[in-house]
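Next comes just one chain, in structure tokens: the form predicted on its own.
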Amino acid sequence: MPPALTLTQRLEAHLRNGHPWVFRDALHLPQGLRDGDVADLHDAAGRFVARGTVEPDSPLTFRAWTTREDEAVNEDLLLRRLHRARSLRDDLVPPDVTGFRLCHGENDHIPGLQCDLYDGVASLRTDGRLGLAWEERFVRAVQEVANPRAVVVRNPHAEGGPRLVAGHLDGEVVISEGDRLFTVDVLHGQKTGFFLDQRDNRDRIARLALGRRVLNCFAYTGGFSVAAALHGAEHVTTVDIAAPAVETAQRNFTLNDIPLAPHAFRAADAFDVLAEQAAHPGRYDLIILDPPSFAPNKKTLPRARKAYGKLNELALKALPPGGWLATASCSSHIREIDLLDILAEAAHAARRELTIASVSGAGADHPRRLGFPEGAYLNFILAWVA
């Protein structure tokens, strides 16, 4: 039998309703446990609650894999769950999309593993020291289920950054999203190489783009910019603070046979660019804000709210009546209601009236697990300016 951990707080319902995490301050641990070990979780009366993996020295100490006492946590369970995740994608991902998320960690009931496929290249992002302990098992499972031609692994605790652990990579990979093409640096790009979670929201921008002047801030390699320009935007300005990302955005325009002129590309701070536009409003009628996470933890929430508020206030001041704001937050600590509150405050400060046209999240290949609100990390709002 696996070793037993004991809950010191009443979290039984929390776990049975689907939440997979228990933090260190809610547990009593026996001695001798190692990262990645399988253990049973008991309540104070000694009754079985869940079975999962442990990281003894991490604040996030226990990750539940199952609440069934007769289910073993091992490589067989991992494989079954990954096959199930692949079946979901087979149903939901169109055949003309060659970059998608195969496994979304806890949301696919596989704690510690995110796996994206880029035209047959598997890019794994494993979480915590669990990811290090289970790396070989994760890689073997992905190879069996997806048969990738190459496998890249990244983990924040691993030395040396992302690593090619199987197969061969000859430079960047090109993926398709329907009629859009993107070049992806799987080894050195952000996240696992690209922001796949915004694919459906790029579709929304494409539908709005015709005839509009677009400012895309925090553009990275120009995902939203390509979507807008390819679907008839009059002009797109692509802004990112990283010059190499802006250069890749230009290459993505060329890859899609979009002339670089009359479009513009700027390696600049988005706050500075928005301040310029707020001082001379009306140059753009669609502004896209897709910043990095300003709230990696609860302690940073006050500062994050201020930063999100300032960004949106500047954008709203820059937009004319009839303009559109597309604004996003990629932190689970900023919930949908929080972002809407921030947007309401920004609209008041900018003296603008807003109509919320849609609130969306990540695409269907980034599913959400019941009972796990942290899994709903991405919010994307389209708002019309009156």
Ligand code: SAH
Given for the second form:
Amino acid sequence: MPPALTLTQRLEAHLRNGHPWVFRDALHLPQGLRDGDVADLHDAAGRFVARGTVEPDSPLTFRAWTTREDEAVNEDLLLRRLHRARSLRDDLVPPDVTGFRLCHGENDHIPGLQCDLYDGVASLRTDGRLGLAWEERFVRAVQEVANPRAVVVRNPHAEGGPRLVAGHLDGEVVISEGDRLFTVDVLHGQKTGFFLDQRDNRDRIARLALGRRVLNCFAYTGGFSVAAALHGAEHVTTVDIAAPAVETAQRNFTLNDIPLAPHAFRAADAFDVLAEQAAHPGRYDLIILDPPSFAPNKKTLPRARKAYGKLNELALKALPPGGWLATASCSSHIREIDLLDILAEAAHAARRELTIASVSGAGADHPRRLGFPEGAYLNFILAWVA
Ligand code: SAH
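What does the same protein look like in the form predicted in complex with S-adenosyl-L-homocysteine (SAH), given that the last one was the form predicted on its own?
Below is the whole assembly, all chains and molecules, this chain first.
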């Protein structure tokens, strides 16, 4: 029998409804447990609630893997779950998409493991001390399920940054997304190399792009820019504060046979660029805002709301009537309703009327687990300006 932890708060229903996390202040923890050890979670009356893994010194101390008492938490379970994650992608990811998320951590019922595939290269982001303790198991499972030609692992707790742990990485890794191609720097890029979660939203931008003048702020390597330029945008300005990202965006234009000349690439602060445009509106009729998470935790929320508000207000001031705003937030602390509120306030401040055309999230390869609102981190709103 695994060792038992006891809940000191009444979280049974929360766990049974799918939420996999228990924080330190809601637990009594026996001595002697190590990171990644399997333990049972009991309620105050000693009844089984869940089985999972522990990280004794982390605020996030217990992650549930199962609420079935007859299910062992081990490498077999990991493998079954990863096969299941794979079959979901087989159903939902089109065959001409060669960059997609194979495993979305807790949302795929595999706590601590995010794994993206980039043209056969597996890029893992393991989470917390669990990720360190289970790294070899995670890598073996990915190798068995996906047979990758190379495996890269990153964990924010590990020293030394992303590591190539299997196979070879020679030459550029290029993925296709239907008619779009992207180069992905799996070792040095942000996230696991690319923002795969915006794929369906890139399609939304592509559908709006014909004949438009597009300003893509926080562009990273130009995912939205390529989508717009390939689908008939007259002009695309790509803005990111990181010069190497902007250079890679140019490489992505070239990969897609898009001439660079009609377009602009700026390594600049998006707030400054938007302030310029707000002072001289009308140059762009589609503005994309996809900033980094301004709210990594609840404490930063008030400041984050202000920053999102400012950005959206500036963008709305810059747009002419009939223009489009695509605005995103990638923090689970900013829910859909919060982003809509922020937008309403920004519209008021900018004296614009807005019509919401669509609200969406990440693509289906980033599924959400029931009962786990943290899984719904990405919100993407398309709004029409009057
Ligand atoms: N839209 C991108 C992902 C954006 S990630 C995509 O679809 O791939 C956020 C990006 O914002 C990062 O590339 C980061 O370098 C950039 N960034 C952060 N602060 C910025 C600022 N003040 N101005 C412009 N870019 C910024």
